[in-house]
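Let's start with one chain on its own, the form predicted alone, as structure tokens.
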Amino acid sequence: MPFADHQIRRVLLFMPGDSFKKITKGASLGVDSIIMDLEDGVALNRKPEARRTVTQALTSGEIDFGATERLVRVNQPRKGMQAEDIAATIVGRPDGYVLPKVESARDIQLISHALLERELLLGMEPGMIKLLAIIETARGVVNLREIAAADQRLVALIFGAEDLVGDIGAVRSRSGAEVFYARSAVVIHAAAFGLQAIDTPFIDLDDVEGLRVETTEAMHMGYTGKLAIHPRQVAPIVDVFTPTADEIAAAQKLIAAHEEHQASGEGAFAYEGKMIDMPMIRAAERVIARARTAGII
């Protein structure tokens, strides 16, 4: 049986694989996620060695991650180093694997697969490592049902829009407008089926508020984090997936409210000026589902 996954992941940060130092920063910050690359941030030349540093940082010691968890982010399957990046990274037990380029409910169970036997070969509890799947290509997006049941150890959808942006031949914008029915489609597909819902990294490190804006977009839509490629990007998105103690309250006394007219028989009911009704019940339970999961109540 795979663990029950309860891991917040209101910011999933990106290091590069082959650099021990930003590694050791990364897990520094407290972050909710860490995810060490071995695709898109190495080198081709340097794959060997972005294999040797992650297995290092998994199992030296020398790094202290605490509550960070610990992910890898392999190769694309169609770069035939998926196998190799797994053999050399499972020593150090990483709580899981970040699957580019997934476009079948296949990518996922043949690593889902290799990951069992080995996980059996170390004397590892079965179904233990988590598979979190990018969805950034056109084909991706038309399988997402197939992909969003294809495993129990599946335990996220992550939105990759550059990368689909490329593959459709679209123009990226800032409005968005070309990716946001491929964004939509991943979050509900992810609600779906039980799964966190990862949104796209700003690729703007200097706009801040670009990134707060974009990040409040993706909280709206129903996506409970987002990726980061940058240290500096990491505290405006915990700010954004983090309810404050002003929003917390007020849907604390919005459900207190309904509650009470549940008791009295009564369904829609005025509240401050404004009649409410199920789904504005069900946006304050949100906010507190938000507020527990990052642990504040």
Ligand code: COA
Given for the second form:
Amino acid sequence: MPFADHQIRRVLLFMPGDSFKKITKGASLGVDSIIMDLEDGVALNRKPEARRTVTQALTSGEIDFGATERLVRVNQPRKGMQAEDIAATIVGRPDGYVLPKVESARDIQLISHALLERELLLGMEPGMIKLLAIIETARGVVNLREIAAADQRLVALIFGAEDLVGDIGAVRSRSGAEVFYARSAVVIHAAAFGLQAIDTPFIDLDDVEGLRVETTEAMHMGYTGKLAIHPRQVAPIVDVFTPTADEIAAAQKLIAAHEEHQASGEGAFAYEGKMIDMPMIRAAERVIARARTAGII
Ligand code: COA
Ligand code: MG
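Mind sharing the form predicted together with the ligand? What's above is the form predicted alone.
Complete assembly follows, chain above in first position.
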């Protein structure tokens, strides 16, 4: 299924919304998206300051975001802060909002409706502002189907392991077995509804090898991108979601062989000792799509 929008989101870098310095730095790194946080990365008594800082970052022209997508994470629903978060930051016309702890279609639809009014007031094209939903509670996982189909603005599902572990009373392990069902469910629902799937951040900032392993696993599962929480994590993540020259060449060769066999009326065929049919061709096409996304072909 084609994705709902064309924005490339291999790496999305989070930073606390009350840090103008980190927003400036994040904007300078050439990442696909930055997420200026108003939720858990900001202390309760700093929320007003964070809203002001994010708005200043978006409106003052002091920061050149280049092609980087500008996202704002609002506070969780049911805490009464989302309306203020949006009212304060919408004038900056962010590209989208990231919604944490989404548990129902309604959590998304309420925000979408509020955004429509604001867009009309600001003379923006209705529906321009995108939404990305974080699934990080048991209810969020259970209601994935209605969440994934909730609204046209929704472009991605993000998996959040740390909050989920807290919510279900699990213990975080190196293997990630405790979150495997949820991590799979998020990527499957995203694929079924044409949404991007973005994996949880890796919290050990010094373990680059661990980050690489977890990101590769996410990519193999079908995830299209991963959250980052430190500039050091950006390159390894982009690297994993960008196919190598050899992978691209192999995929192109396979697709060419497939086209030849199709022309001579054969569906399945043997290629380098393996049976090839449509699922493998689709996988090769995904490699090509990732290469195009990365701008290397
Ligand atoms: N975005 C942009 N810049 C960042 C950054 C981030 N997430 N994390 C660190 N930096 C910058 C620092 O400001 C510093 O810049 P400088 O060299 O110009 O002074 C540089 O990168 C090196 O940072 P470092 O000293 O290694 O990290 P730190 O101790 O300052 O910060 C964290 C560590 C974890 C607090 C920080 O990485 C962070 O804020 N991460 C995001 C947290 C967040 O948003 N959480 C909510 C979502 S899960
Ligand atoms: Mg969280």
